[in-house]
Each structure stands twice: as C-alpha cells, then as structure tokens.
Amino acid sequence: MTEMTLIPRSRTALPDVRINRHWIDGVWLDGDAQSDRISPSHRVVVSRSALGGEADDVAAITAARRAFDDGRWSRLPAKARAAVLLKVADLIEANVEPMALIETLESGKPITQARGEVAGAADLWRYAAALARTIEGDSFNGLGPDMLATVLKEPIGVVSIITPWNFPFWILSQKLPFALAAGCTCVVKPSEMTPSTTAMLGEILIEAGLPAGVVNIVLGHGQPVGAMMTAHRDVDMVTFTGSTAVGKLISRTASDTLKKVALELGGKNPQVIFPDADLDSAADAVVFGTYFNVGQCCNAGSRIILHEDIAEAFTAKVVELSAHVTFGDPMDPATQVGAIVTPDHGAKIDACVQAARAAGARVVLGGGPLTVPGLGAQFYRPTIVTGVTPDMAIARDEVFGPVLSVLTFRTLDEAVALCNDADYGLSAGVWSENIHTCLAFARQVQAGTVWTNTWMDGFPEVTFGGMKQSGQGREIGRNGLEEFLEIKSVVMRIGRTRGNWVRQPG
C-alpha cells in the first residue's frame, strides 16, 4: 500500500541500558544469569534482566507467605492500606516519562500510547484504594433469640500474578492494587521481554512505605519461575493474563492444590454494524480496533461482521481509513502503530493471513512485514480480509496483530449467532441508531463486555473478563476486588437457652 504513512526513525537518543533485579523480602537481589532486551522496534539492548530459577520463587513466596501469616499487612486497617496504594499513585505519576520510555522500547507500542497507559495506571491504584475502606460482610439476627451470625471477608492469602508482554503494567495494575487493598501479598512475575516497568514499581513501592515481602518480584521465564507459582502448596491464588493455551496449563497445575485460579485469556471479539448506524464514527472505531497495539490486544476488534447492504461501502471506507493511520518510530509522538514484539510472532501474523488467503479470502490490504526507513521490518502492514467465512481459521482464531477479517450477515439473529459461534467470550460491539437492536444484542451474545456504539472504552469502576475460553473470573471493578477475598461464616450463640444433646444419667 504505497500511500500509507510511515514515520522513519527519529533523532531521539536512546536511553543507557537498564538492569532489572529480582526483589524479594525487601531486597534487590541479582540472578544466576541474566537476559538482554533487544527492542523490537530500533534492534538494540534496552534491558537486561535477572533470570530466576526455583529457589528464586521459593524464597518469594516464603516471604510472601511469612509477611501474611504475621498480619503485617493483611491485619492493617484498611485506611492504612489505601494510605499506601494513594501514595503509589502519586509517585506512578510522578514517574510517567521514564516508565512510559522503557516500556515502549521494550514493547515496540507508540510513546504517546505507553505515556497514556502508565498514567492511566494510576487512577486504577487509586480506585483500589477507596475500595480497600468498603469491604464488608453481612451480619443476620433473625435466626433467634439466643443466636448471631456473620458473614466475613477475608484476603485469600498470597497471591501469584503473571502478566504478559502487551499491556505489562496496565495488566499488572488491574491485579496487583486490588490484592493488595483486600490484604492479600504477593508473587509478581512480569513477561521476560517487558520487565522493566514492573521492576520500577517495585522500587515505587518502597518509597511508598510497603512492608518488606508484601509484594515480591521475580523476573524470568514462565518454565520454571510461573510454573513454580502456579504449583507451589503456600500459594493460595493464581491470577494469569496472557495466551488461552497456557492458562488451561495453569487450571490443570493449580488443581493440584485446589488454589482460586483467575484468567483473563484470548478473544475473537467481534463488531456487528447496522446499516442505521453512524458509519462514520463505527469505521474510525474499527480502524482503532484494529491497529490499537499492533492489534496485540486481547480486545482488539479483529472481525467485523457487517449488514450485506452496507459490506462493500463500509470496507471500502475501513480501508480508506487505514492509509491515514501513522505506523512507525515508536518514539515519535506522531506514530500512531509500532512494532511486532518478535520476529517470530510476526511470522506467525503472517502464516495466518495467508492460509486465509489458500483457504480462499481475498486480502484487499497489506498482508506482510513492512520496512521503516531506519528501523528494519519487524513491523507489519495494516491488513484487511475479506470473504471470510465462519469457517475459515482467520474467522475463529486469535491473530493477535493488525489483521481484520470482514464477515456479513442478514438479520440480528444470524448476527448474534456469528459473534457465539467462537471458542472465545471477551467483548463484543454494536453499531446501531435503534436502543432496541443495541439492547437485544447485548442481551444475546457470549461476551463479558459489550461495547455499544463505541469500542473500548474502559474504566476502573467497570469490571472486565470474558466468557467461554476466554478466562474466569473478573479483574477492576469491585467485582476485581472480590477475587481475591475469601468467605468466612461465623456463628455464635449468645445465651444458654439450648439443652445439651447427650443426656446424662440422672
């Protein structure tokens, strides 16, 4: 596509490498061996990382384990606890620029996207503070004169989060705050390509007066350090984000031990457009579901599923749009789109847009690596796809990159009936002028969020998770704080009115 617009590597100078430790117990320690970075977007070591191994995990969770047992943290009142997740707030936004800098090298999205994330971040820690002053049970009296019951929650216990490459301290964000404002401590195990901005939180943590072992860090590979956390018998909780295939390992591995087991998974998330609808705002929201992260986004809009009146007009629109979208330096404010996080998930981008194309769909935009000037081809073209049937694997498989497969339907029915024909249940949109085909859409289709005349739109108050095989369990919200408390009964008899079950002689 030779009128698409590409921002070649600017003059920005690149900042000196960072070196991640793990940090455990209150202290910075460094690995046995250590791993290196390279930017998917400007090819050079950004980072380098410690690699644990077991007796890293081992020695994490122990600490973890000890700081709840001794009720450091989880025995603190709650306006204590919200103290110090305000205090992270402030200080997570005091930091943006040099946050916001390592995570797009280390990811390859766009600086403004990144500054946008980790400043967002903020208002999450925030919203987990005021809820760490609302938790509450329910007490019943009327179960008799002499007898009371209540009804307490409590923090799970110790917690294992493992957060993935794409959103690594948006993710960990919609976790780690809302565990730690329930009472709970914490193993934290970010992606071994974006380290970095978890580490930086941890040294936030200590400025904001954390307890030593309340929340520990260690950096690695999933074998062994995230499989350790899953199995290990003194973790309570698991809550994963990442791929549908390894959070089904999780599950299997968890259920060894029986730990709560929280997923937030894959989608194939669907957009169906009406021909009443704003056609213009919808195909700006599609372009925007599209390329959002490279489209490395587990809500990306990655089919739509279009009225047969309007299918030819909409995509001609959608592609039209999509010349004007910015891909590019990542470091320059004006690039909308960055880069493929590795070389070899860019192929597996590519491998599937061209089985769509042997299995028969026409490929009527981009399809391929693309080259900036300056920074190599570890980036992919903005592509479109269509005559896709329900059938074909483009139609029904997560893509994760700036692929958007192109369905049509007749009726509502026939709509609804495409978007639950999937594996996945994450989010699903509606485009239409008519509250009465939005809402019966809603009522309908198989997803944790429906986006109505928007797409994307998200806020701490609004709990998120999906259905299906696309996870269990909710994050933000104060369904997100739920997770991680545990359900207590306590009852108690308060007067001596009841005759003693054995009878005694005489």
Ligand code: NDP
The other form holds:
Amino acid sequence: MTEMTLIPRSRTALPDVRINRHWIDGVWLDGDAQSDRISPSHRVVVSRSALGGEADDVAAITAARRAFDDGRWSRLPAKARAAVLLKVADLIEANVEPMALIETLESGKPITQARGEVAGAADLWRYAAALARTIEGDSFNGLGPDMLATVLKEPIGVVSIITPWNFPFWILSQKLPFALAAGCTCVVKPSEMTPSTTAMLGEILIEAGLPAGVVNIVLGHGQPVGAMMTAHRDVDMVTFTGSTAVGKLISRTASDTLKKVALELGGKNPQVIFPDADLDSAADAVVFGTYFNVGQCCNAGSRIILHEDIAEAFTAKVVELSAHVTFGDPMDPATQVGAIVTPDHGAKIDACVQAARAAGARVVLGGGPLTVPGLGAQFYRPTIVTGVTPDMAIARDEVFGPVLSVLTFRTLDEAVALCNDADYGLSAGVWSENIHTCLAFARQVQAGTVWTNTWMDGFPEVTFGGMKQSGQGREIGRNGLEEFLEIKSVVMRIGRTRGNWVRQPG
Ligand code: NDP
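And the form predicted in complex with this ligand, for comparison with the form predicted on its own?
Below: every chain and molecule of the assembly, starting with the one above.
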C-alpha cells in the first residue's frame, strides 16, 4: 500500500504580484513600509502589502468613529443597508476566480476549496442583508395607563475586526456583513500573511456604494496594528479569530476601556464513534475532519475517541483512506490538501508529533514534512497517532496540522468525560445509529457545536462559537447579528395621572 497520493506541480501560470494598500476614509494609502507574502506552495512573491503603524490605525479608527457618529450608515434605513450588502454579494460572486486564486497562493489551500469558500461567503453577505431588516426590540404595554416602554436594539458603534490566515475571506465574511447589517462601522485588519482578499473586498465595497469611512482596512502585524485596534478608546467592540493566547491578550487590553469582546479561538475537537455507527461514513468524516485545510482549522476533528471493540479496525480503515487523499499543488483542481502556511508553523506541527512519539504514542502513519515534486517542502504528511493517553500534549493541545490522535473508551459516560476533559469547547461529534446515544451525548458534551453523524456542516443560519477557552460570543445566524447590537430601554410617560415627587408648599 502506498502511504499517500501526491499531486506534483501543475503547469498553471501564476499571476503578477498583487499590490495591497490601506483603505482609510475611502482613500487607498501606501504604507511607510511594505511586506512581501511568499506563497507557501510555490515559494514566489504573490503580494506586496503596506505595513501599517499607529498613525494609520488612528486615522482608520477616527474615520470609522466619524462615520458612525454622523449616521451616514448607522441611521440609514435597514432596507438601504441591505441593498448595499446584496450588491456586495453579487460582486463577490462575479470575482470568485481572482479572489480564489490569490487566496490559494497566499494561504496554500487548494483552489477548489478557495473557490468554494469565496462563493460561500457571498451567501453569508446575502443572509446578513436579510437579517438587517429583522432588527427588532420589545415593547411593554402593561406598565400602567400612563406608561409605555420599549427596548431598542442599536448598532454597538465602531468595531475592530481582526482575522487570521486560515480562512481569510470566509472568517471576514462571518463578521463584517453582520456588523454592517447592524449599522456598525469597522476597522479591519487581516493577517499580514493573507491580506489580499480583504483588500479586494475594499474594491468591491466601493463599487457597491458603501459610504467612505464605514469600513477601513489597515494592513500589517498584530503589533502594533491589531494591538491599537484593541486598545483605542474610540473603538466600542473587538471581534477576533485566532489563537487562544492572543485572544486572552485582546481581552485583557480591551478591559481597560470595557469594550465588548467577541472571540473565536482554538479547539481540540473530539469525534466519538460507537460500534453501531455507519462506520464507512464515520471514517470518511474523520479523514475529512483531519486533513481539510491541512488541519489548520479551528474545527479540525483532531482527536477521535473510538469504542474499544472497533478501535483497531476503524483506525486501519482511516489509515487506508488517508492514502487516497490527494496532497500537493494547491493550483491543481485535483488536489484536496495543500501547503502549510509558514515554515515555522510546519516546524511547530512536527514538534507536536515528535513530542507525542517521545511520550510513548505510536505514529502509525506519516509524521514528518513532505516534499511535493516541483514545489517546496512546506507540506506535511497525513499523520495518525495511536496509543494516545488523555494526559499527553497531543491529546490536549491544538496541533493545527494534518495530525489525528486516537483515544479509546468503553462507555458513553467515559467518552463524554474524555471530551470534556479539555480546556477547549468549540465543537464535538458523535457517531451512532441510536438517537438516544446521540442526544445524550449532545446534551452532556461541552461544545458550542455538536454534530451527530456528520462533521463540519455549517449554514449561515446556524450560529457558531465556542465554550470554555474556545472563545466567547457567537458568529453568524441571528446571534451573530445580535453580537453587534447594543440594547437601550426607552421608558415613556404618556399622561399626567401620577402626582409630582416634590410636595409643593400649601
Ligand atoms: P494569532 O492569534 O497570532 O493571529 C491571528 C490574528 O491576530 C492575526 O491577524 C495577527 O496579526 C493578530 N494579532 C497578533 N497579535 C495581536 C495582538 N497583540 N493584538 C491584536 N491582534 C494580534 O495566530 P497565529 O497566526 O500566530 O497562529 C498561532 C496558532 O493560533 C495556530 O497554530 C493555531 O493554533 C491558532 N489559530 C487559530 C485560528 C482559529 O481559526 N481559531 C486561526 C489562526 C490561528 P499578524 O499575524 O498579522 O501579526
């Protein structure tokens, strides 16, 4: 049996280097410095982007503040805001190909996946447009004949949006259209490794007629750009996706001005597989959950918890299926798994695997970097680690690579305990043909999303987010809109039936 299926470098021509600038108050601006993004797969410069500093941040935050306060967007009728968002969705769809191409070259993800993510993101914009027109509050008509109260929902204000490199355009689209639907104005900072689709969105927002200053894009590093977006007093809310460590830092910094913070962080997501499950479908989903986006995915199904009776046969099946997954040139439509985002990240993945080996686990498949013919060595082998015990780092820490840890259980209670014995609580899955088993699991497991007999299905309607150290707040769905809304109670006296508080003399 061959260990894996490799796709060598294809003949597809690469595009010219893309130049990205800051977009502040409706104006494209060069930075004082630039950084080049070298494609993880092809090792060539794909984009050259401005590197922002504090002055760019202050200009962007000031523009967003002014745009919010003068009501050019926040006080538009929701119908008008929705019309712009719908136009953005159409323009994203019209630009799927160039956006997917640059996303592939900057991130290393396969072109077919990038196309799916960009096209799928258009649907998030459409859904947010629909939600914009449903913002509603409460009214209280039973407070007495002279009183009426309403509870209004208002946009929270200026929102800082900080996004990572693993799903650059998708994650941006989980946040920005919902903030805009609510009536907020925004400052956006993409990862400096994958800035291009965010900058391309700036071009789309102009074409769609978004007023200047409503969205501002500052390119650059977490320090200083992201840090100031978190600290500045004119920012009302920060929404962040990335590592738990930076999420905690953001939460600490934002607390100085008591900003609202929404965090979508890491995961160590378990799939529990019972002997009565459809084991073929489960094995396919485990392989998908492990290798999708080279495992650089907060929702990666990076640990499976197998019933002892099926552990050996099921593991063998996953190993066998892994051999058919196509790893290689992200530009080839036949490729399912592409490159690792940076050499440093590749080294971190390998260190996790080697540490597991040293701790006594068995690497039964892969375990090491991979060289793809015609491309570099910034790839990692499909890797399966068995004999993992709950105390090992590989069972507890986010590896963020194509690495699966295998643990075993005997009873439902034991499986749930293993799942919940984690700092994270992003997602979890259960595989069984018995609805009682699935429901019992779903109710006991600590996770923001529970999949039963499937893995990683998502819809704009279905909210997403984590428990415990996987984050706080929710994205997409109705709750995703609510995150960007502030609540105000308006209490009205509509008659003069009650006497004054001050007793007048005489
Ligand atoms: P980070 O959390 O460092 O980066 C995510 C974003 O935050 C980037 O835009 C980054 O900027 C920015 N950032 C960094 N420092 C600060 C700061 N002090 N204030 C504000 N923003 C900041 O993730 P990494 O890229 O370093 O990845 C490390 C690990 O994080 C991965 O191995 C993985 O475990 C996890 N991760 C989880 C993700 C998820 O989807 N939940 C996504 C990405 C990573 P820049 O990098 O441009 O400097």
